[in-house]
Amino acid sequence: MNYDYDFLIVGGGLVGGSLALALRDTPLRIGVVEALSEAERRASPASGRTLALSRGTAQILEGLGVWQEVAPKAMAIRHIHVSDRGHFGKTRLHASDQGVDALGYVAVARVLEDALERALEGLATARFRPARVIGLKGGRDGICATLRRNGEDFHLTARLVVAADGGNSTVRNLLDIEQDVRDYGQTAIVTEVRTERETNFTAYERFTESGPLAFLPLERKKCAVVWTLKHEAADELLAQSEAEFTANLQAAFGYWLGRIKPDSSRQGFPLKLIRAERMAEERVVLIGNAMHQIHPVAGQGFNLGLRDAALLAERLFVQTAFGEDIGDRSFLARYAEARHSDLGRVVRFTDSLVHIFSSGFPPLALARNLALIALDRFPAAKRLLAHHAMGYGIRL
């Protein structure tokens, strides 16, 4: 059978674009289907969101040849300060203790999108934009995708389709792949603030009774804020005046960075743990948010999706080198199994943080504060936590 492409990537965003770029030196014929035009992508509010990039993610991006462009516009995280509001426990991580220059970085999504866009422009990869997949028909030998562009439908054949089209994945819906959804009963309020004191390359994770509050350094005196609260409390805060909200945020965070001033509007996002029931289907594989969406505590979402793309690229390279079918069912099953362990570790880690640090039960509060003190005083335990923060994972 003759195919139009070896594989199609549906979704040319951060994860899908990274996958295409990772396979630039292979003989694979790649097609990328993107729902948004370039103008729509740049105007999208999603492009303005803040990304926490682990050290491992920066290394992957360096291998793709885009980190050199992103790095000057990213803020290094050299210190992580973890505390429990109203209690004595705290722990601090320092890049110098781990022998590295940074534990991670903070960047605006648009900076990374622009770098990937420029890198992809130099490739022979075919890009269909704006276009949407409206049908999929898979079989033992290949898969046919029906696309709609400018009101017209056309068909493309491939050996493999990679769904990287986000949380509302069209590909996943077309294949009737169900999702396992767990509602955290929380909303994340996202905003930006100016600070009186310099951030000193420090990321703050402050746990409150309703959920975690993160201050991520964007500039010398500017932070991105992710404040997780129960739905009712979040709705009240979102409805408050700017002065009222700022006063409540200051009270929850404290004066670690002096007085704070609002620097952007507020947005609220309901939080759920969402996992597709299957990562691989007949000649289709799901990666990134099409496969999983996790709690933002510890900032692991994009990092997890990029690891999906990195491992898939590595395995596709090997499969191609041996002349094997990249859409083979057993090949995709092995890939899905390999990613299962990483996803499971991240979910267990984030879930444990959410549940342990959102409880006001006194014995549990005492236990977690003792745990924070122990982490701060035992180098081996601190190394494990730092290892996770850098995107290398720990087993829990």
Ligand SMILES: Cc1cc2nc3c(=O)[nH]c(=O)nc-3n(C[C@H](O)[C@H](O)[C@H](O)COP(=O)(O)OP(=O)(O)OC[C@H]3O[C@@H](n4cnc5c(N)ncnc54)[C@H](O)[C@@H]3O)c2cc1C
Contents of the next structure:
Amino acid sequence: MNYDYDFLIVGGGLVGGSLALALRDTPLRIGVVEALSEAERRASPASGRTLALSRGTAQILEGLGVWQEVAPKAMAIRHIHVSDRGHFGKTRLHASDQGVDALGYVAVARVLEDALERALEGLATARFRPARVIGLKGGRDGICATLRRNGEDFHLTARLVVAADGGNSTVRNLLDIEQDVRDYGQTAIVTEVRTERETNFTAYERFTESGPLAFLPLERKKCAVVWTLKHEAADELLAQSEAEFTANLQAAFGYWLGRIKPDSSRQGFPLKLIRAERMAEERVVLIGNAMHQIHPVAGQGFNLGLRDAALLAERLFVQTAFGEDIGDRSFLARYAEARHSDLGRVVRFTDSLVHIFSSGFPPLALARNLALIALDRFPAAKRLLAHHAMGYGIRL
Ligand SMILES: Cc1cc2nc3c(=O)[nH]c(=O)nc-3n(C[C@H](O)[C@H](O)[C@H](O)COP(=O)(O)OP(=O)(O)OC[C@H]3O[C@@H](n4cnc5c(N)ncnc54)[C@H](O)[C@@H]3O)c2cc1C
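Okay, that's the form predicted on its own, but what's the structure of the form predicted in complex with this ligand?
What follows is the whole complex; the chain from before opens it.
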């Protein structure tokens, strides 16, 4: 069978774009289908979200040649300060204690998207954009995708389709892959504030009765705020005037950074844990948010998705070098198996954080405080926490 492409990446977002870039030095013929035009992507409010990036992510991005462009616009996190509002427990982590210059980084998604876009522009990779995959027809030998562009449909064939089309994945829906959905009943409010005091490369995580509140340093005196609350409380805060909202945010966060002033609009993101029941099918594999959408409390969604892409690129590279079929079912099953434990660990870690740190239940609040005090006193426990922050995400 003659294929138009060796493989098609559906979704040219952060994860799909990174995968295309990771495979630039292979002889594979790659097509990337992206629903949004470049102008739409740049104008999208979602591009304004702030991402906490682990050191591992920075290293992968460096290998892709994009970190060099992102680093000057990213803020290093040298300290993490964790506290519990209205309770006594708190702990601090310092990069210097771990012998590193940063525990992780903070960057606006748009900065990363722009750097990826520039790197992709120079490649031979075929890009269909704006175009949307609306149909898939699989067979033993290949897969045929139907694309819709400017109201017209056309077909492309490939050995493998990689679904990197986000939480509402069309590919996953077309294949009827069921999802395990856990609704946390929470919304993350995302905004930015100016601060009176210098952020001093410090990320703050504060556990409040209403939910965890993160202040991530964006500039010397500017922070990105992620406040996770029950839907009703979030709706109320989202509807408030700027002055009312700022007063409530200040009360919840305290004066660790002095007075705060709003510096952007507010956006609400409903939070769910969504995991597809299967990562791979005959000639199709799911990566990034198409496979898993996790609570941003631990700041791990993109970090995890990038590791999906990095391992898939490595495996595809080897499979191609041996002249084997990249759409082979057992090859894809082995890849899925290799990703299983990382995904399971991150989901369990995030899930327990949401549970423990969103609880106002007194025994849990007490346990959480004791844990924070213990962490602050025992270097070994702190090292473990720092290891999580550096490898698996920043927010605790
Ligand atoms: C409030 C919030 C805070 C977060 N904070 C962090 C953080 O601190 N650290 C972190 O690591 N992660 C964080 N995340 C998670 C992170 O944003 C996601 O995990 C990451 O963006 C997923 O990337 P993706 O490429 O898999 O999916 P997406 O970014 O959703 O990209 C999917 C792409 O596919 C395209 N597409 C969709 N359907 C089709 C179709 N049918 N055909 C063609 N193209 C299609 C879309 O246009 C889009 O460009 C946060 C998320 C939220 C909501």
